[in-house]
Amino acid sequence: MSQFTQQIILGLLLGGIYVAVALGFSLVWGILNIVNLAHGALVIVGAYITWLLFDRLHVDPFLSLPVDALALFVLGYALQRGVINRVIRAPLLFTFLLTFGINLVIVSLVLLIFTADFRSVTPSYSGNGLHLGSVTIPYIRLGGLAVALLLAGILWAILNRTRIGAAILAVGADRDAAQLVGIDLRHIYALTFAIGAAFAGVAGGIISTSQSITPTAGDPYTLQSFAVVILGGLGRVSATVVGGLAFGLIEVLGQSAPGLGSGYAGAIAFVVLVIVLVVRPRGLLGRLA
């Protein structure tokens, strides 16, 4: 029983990482109708910023998360306003190709600057955990889950308690009507993408504390973000939280299934995703009308 409890806890903690990664992806997809294939690259940029601050200035990785957010916010705003906005109303294939190209450019630049060597962030408390009987909760993963839930709360507050959030939701609902009432679409587009990029940067900072990073390590996170959003349902912050936690649980429990190992965890998670799509095409929580 204690082993099963440990697996549940580890699954929820892993799910916290997926929540953090998918929040920005879900926002951009839901509001701008862009499936951002450069999302994983933005996550890795955030991870390298955390590593750089830790390696050169010995800044605690959790204290560097606001720097990740600010740097990626600026980068995201510039990318959307200067590049992506030019094809914002183009068919989905165009945005696919453009964001894929941006992904290649970012990965190549990071590779040029940092090389392909593995980097890791190992603060003094890395490897330590909270012991509750026979159950251990790693401090790093627990902190990551707390940050992920904090991000979800911040995003919910932005969208539901601020004028900017109201403008973002209005653009997502009907961009032409939003423009008619005086909303600056180009600014809101860029702001939405920038918030998504900022969240990706924070997620990268969290990831750097629990695994080694390389310039090409971001691609799986784009795919996992897509799966989390589909699993939970597009259009709600709560759906992304549920989807991320569920995806993490499925992966960890899949590793412990009889006859299976860690190599099958991802496959099991995506099989469950397909089943959810067949049974509930709008995800576990569905999308708001």
Given for the second form:
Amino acid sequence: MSQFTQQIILGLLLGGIYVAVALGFSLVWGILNIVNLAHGALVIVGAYITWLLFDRLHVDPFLSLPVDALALFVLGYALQRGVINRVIRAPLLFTFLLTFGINLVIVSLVLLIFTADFRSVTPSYSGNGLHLGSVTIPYIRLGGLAVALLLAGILWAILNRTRIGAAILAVGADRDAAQLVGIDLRHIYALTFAIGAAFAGVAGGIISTSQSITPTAGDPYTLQSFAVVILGGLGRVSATVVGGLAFGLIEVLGQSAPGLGSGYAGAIAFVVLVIVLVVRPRGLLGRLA
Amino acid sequence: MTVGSLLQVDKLTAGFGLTPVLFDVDLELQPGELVAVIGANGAGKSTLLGALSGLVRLERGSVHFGDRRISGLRPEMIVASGLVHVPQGRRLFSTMTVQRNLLLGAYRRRDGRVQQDLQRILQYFPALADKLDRDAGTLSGGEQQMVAIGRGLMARPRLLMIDEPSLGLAPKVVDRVMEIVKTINQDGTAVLLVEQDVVLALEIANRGYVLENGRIAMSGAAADLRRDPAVRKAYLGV
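Give me the form predicted in complex with its partner chain now, not the form predicted on its own.
Zooming out: every chain and molecule, the one shown earlier first.
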């Protein structure tokens, strides 16, 4: 029983990372209609910034998260305004190709700067955890989940409580109508992408505390973000939260099932994804339209 | 350019891609006027409003609004100058509340009187007052049209361009919407009304333009157009 409880907790904690990673991906997809294949690269840039600050200046990884957010926000704004905006109205294939290319460029640059060596961020508390009876909750992962939920709350508040958020949602809903109320499309596009990138950066900072990072370590997170958004549904912050947590749970519970092992983690999750697509294509909480 | 015009359109040619939809359109509107643009489906009425609000690219010609040339400006700058377009089919942000839709209309305004204006505009549309927290998509067609016009008014336009407000509405509701359009105009806002319902449009307008195959075929006082045999035959079915 306590074994099962432990698995549930580990699944939710892993899910927290998926929530953090997928929030920005989901925002950019939902508003700009871009499936951003460079998302994982943005994640890993955030991870390296956290590592750099930890390694050189001994900054606590959780304290470096705002730096990740700010740096990636600026990078994201420039990337969208300077490059991606040129194909914003082009067919999906063009944005696929372009963001795939951006991913390659960023990963190569990271490789040049940081080499392919494994890096890890190991603050003094990294091996510790909360012991409740026979169940253990690692502090690092708990902090990650807390940050993920905080990010979700911030995104929800931006979208639903601010003037800029209303403009972002308006652009996502109807570009022409948004322009007719006076919204500067180019600015909102860039801002949306910048927020998505900032969230990716923070997710990267969290990830650097729980796994070793390499320049290509972000790539799987693009795919997993995609899966989380399909699972949860597009167009709602709550859907990404539910999708991320569910994805983490499925992955952890699946590999502890009899006859399966950790090698099946990815496969199980994607089988569930296919089932969701067949049975409920709009995802667990997605909007109909 | 005619002295004192609020809107002055000269030799406007515009459209999508290679083939223009509008050819050499001349149009002029005085402050405080209510001018109707009538014409059949596909005559280019909506394209004309799109060209004026910056959504449709101009190939030739110029548009002056007040004392500024606005042709070539981005749509948000045109809105900021006081020329506001209420598009065909309402185009509300349907998953947002009525209040948020209305407030988005004031997106470019930085003055502190937005809340005050919201109350003022609700006086035109009392039916909306207790529906501010509903999602706009859940309202009836007539109410949605009111939100669309209200959203346009929230920008404090000097000229409000309304595209087919009667589309898809029950006759009684159409009358109510037209009454509101007229009241808005009487309160000082100039209106450019695009309408397929020619009878209604010429009833409330001061002047009218008849658009045929992308060209201005006729123009004049609304009362004269109503009596014109060609207009009667083509659009009134008599």
